[in-house]
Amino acid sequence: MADRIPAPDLLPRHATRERLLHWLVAVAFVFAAASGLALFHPALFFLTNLLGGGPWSALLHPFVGLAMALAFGLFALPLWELNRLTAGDRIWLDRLRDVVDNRDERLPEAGKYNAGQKVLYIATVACVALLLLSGLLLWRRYFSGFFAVGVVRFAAVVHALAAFVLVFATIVHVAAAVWVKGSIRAMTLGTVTLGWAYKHHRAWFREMTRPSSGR
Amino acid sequence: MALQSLDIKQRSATTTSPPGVRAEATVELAKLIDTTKCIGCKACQTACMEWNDLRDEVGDCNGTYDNPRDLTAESWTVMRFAEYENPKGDLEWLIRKDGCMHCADPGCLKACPSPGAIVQYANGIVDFHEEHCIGCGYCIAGCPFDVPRISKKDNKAYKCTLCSDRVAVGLEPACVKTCPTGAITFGTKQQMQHDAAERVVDLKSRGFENAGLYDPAGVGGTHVMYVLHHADQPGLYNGLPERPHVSAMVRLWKGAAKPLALGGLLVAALAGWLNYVRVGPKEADADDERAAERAKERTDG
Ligand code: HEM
Ligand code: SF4
């Protein structure tokens, strides 16, 4: 896939493959979460209308979830190494108060991803894995019949819990994307400004501007 | 599914009260199945097929009298035959008419996510309204008796209606009407408990010391009850559960988890937005851009 060479005042952040997969995940997530939350709480049952009413919504939910898990796996697993927590990250996490209050100068330098992003990443990977496994057990049409009813009941609780954490994490994720100006373009255009990288991911900025980084 | 009635006590996936202006609209009804009088003729199975216009596929024989072998979307009641050798060494043929128990505390209704797909009438009948069923199969996970079945044809859940359509117009269920030995009777729950008590005394006097009524308290009692010769061992009757109850998993999943999770998500969304409004964006300003340029030029040399 062709990645344009960015202008000198921009840094490449997400390759085309990454961006496409990310938005596939996002679209699948919206439909899977809506059709899933609809079954979780009666107050949200109206969300079944997004996929064409109750029966269609219930029928499609597992297929959409499967598509999301697949796209997510392709997107996220290659990012595993970049999201390992470091000693600096622990300090960052201890200073969440400063993060919330926008006192970013008091935070340790972040690499490509900051500690908050890494924690969200790890939570998201765990939740998608749990959703996939428990979702298969709950899939009455093809699978539930092969398992004891106690296992299916347990899967229902796990599925609801993992979905809750994933939706919660995604709310934080989207809020952060809106909060940190100049981030959305990282996932849409693929590039960020030098100032953005300098302010929010200084260690990554230095790595990217070192002459030996091959650019 | 059946004729609609206003006397509704509970409705699936509904958080507001059911229609309730009428005082004591009806009494609780129950079907009493006396396994000690049942001869296993399956007239009730046939009556059920006939009244409800159900024609299951013709199955095959697995060496027992169970036919069909299990409940299906088109067989809402099935006779289950068990051969039991009692401590005296005699053979007892224990026959149980299986089907929905019409629990006072129905796990199916608790688990169902579709508003109004499962209702419980004031008379105790638990009824599936298939036109609202979305085919998710949660009722199967909720039921302590493994009763509901999803049809492969239309992807909807089915089970015994206790002939709610007949009962609504003052008739007894089709199986009751047809039973040639009087093993199945129908009336107010109180009357059925009374009749059962008399029968139990009779059975005890004939050597079945453990005879008793199966009306399990774990599901709040049922509106289909059994007289058993061995009420101390319901498992003998093809695995009739000894202490059925709505699973703790289902209670958690469809109980406390719902408001907590919904509240948690609302708080997260609101907190994210309000904090943005409070402190403003995280933004690289002109100083950052200039500092970045300088840092880059230094490395570019
Ligand atoms: C409409 C909703 C979404 C928006 C607006 C959004 C926005 C973004 C943005 C701007 C980035 C780049 C952050 C950076 O480069 O530092 C990003 C990265 C990412 N997104 Fe999303 N996203 C959305 C939905 C999702 C969903 C549903 C998932 C997964 C279930 C997801 C998983 C990720 C992951 C794993 C990363 C990489 C960050 C890391 O590895 O730490 N996103 N997203
Ligand atoms: S026996 Fe099962 S299907 Fe019947 S009312 Fe009880 S929980 Fe529902």
Second form
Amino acid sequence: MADRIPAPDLLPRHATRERLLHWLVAVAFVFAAASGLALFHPALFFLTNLLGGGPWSALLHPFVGLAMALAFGLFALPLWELNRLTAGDRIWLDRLRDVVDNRDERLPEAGKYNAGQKVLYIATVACVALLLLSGLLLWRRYFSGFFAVGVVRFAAVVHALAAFVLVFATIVHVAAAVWVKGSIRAMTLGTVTLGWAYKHHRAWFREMTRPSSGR
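Moving on from the form predicted together with the partner chain, please list the structure of the form predicted on its own.
Below: the lone chain, stripped of partners and molecules.
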């Protein structure tokens, strides 16, 4: 599917493939997290209604989790190089107070992704990898019978911890997208305004507006 050429006052931010995979991961995450939390504690059992009740949630949870991990891998792997931390990113992280107070003039110019987004990316990659590996060990129908009880119990602890960290990271991700006006447009329509790009990702803005960028 070809992306439409944006208007002169817009920059392409996320391609159609990226956006489709992002929203596929988001939908799968909602169902995986809800069913996982419901199975984790009786007080949250009502969340099983999203997947048709307790038995269906228990049956579908690992399959939904597997689909989420696969979609996330397809989404995240092409972005690996863009999310490597640099010396400028470390300065950005040291000045988080300036980030919160919107003192952008005191921050290093950000590329396509700023340091906060990169840390969130790395944390999400680690959590999804841990959830996938520990989830396979816990999948009683297919895998857990091959491992000692102690290993399976340890996998359960890792799975729970990784899930809670991922839920927290997702809340931060959503809050940041709402807080930074214009970010949601990037992942729905695929474009951002020139002003948004200049304000939040100035190094990327310069790269995209150079004559040699092919824009």
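Not measured: the values here are computed from a predicted model. Note that the rigid core is defined as the largest set of C-alphas that superpose within 1.5 Å between two forms. Residue numbers count along the first chain shown, from 1.
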Threshold 2 Å Cα movement between the two forms for Arg90, core superposed: no
Glu81 C-alpha shift between the two forms of 2 Å or more, rigid core reference: no
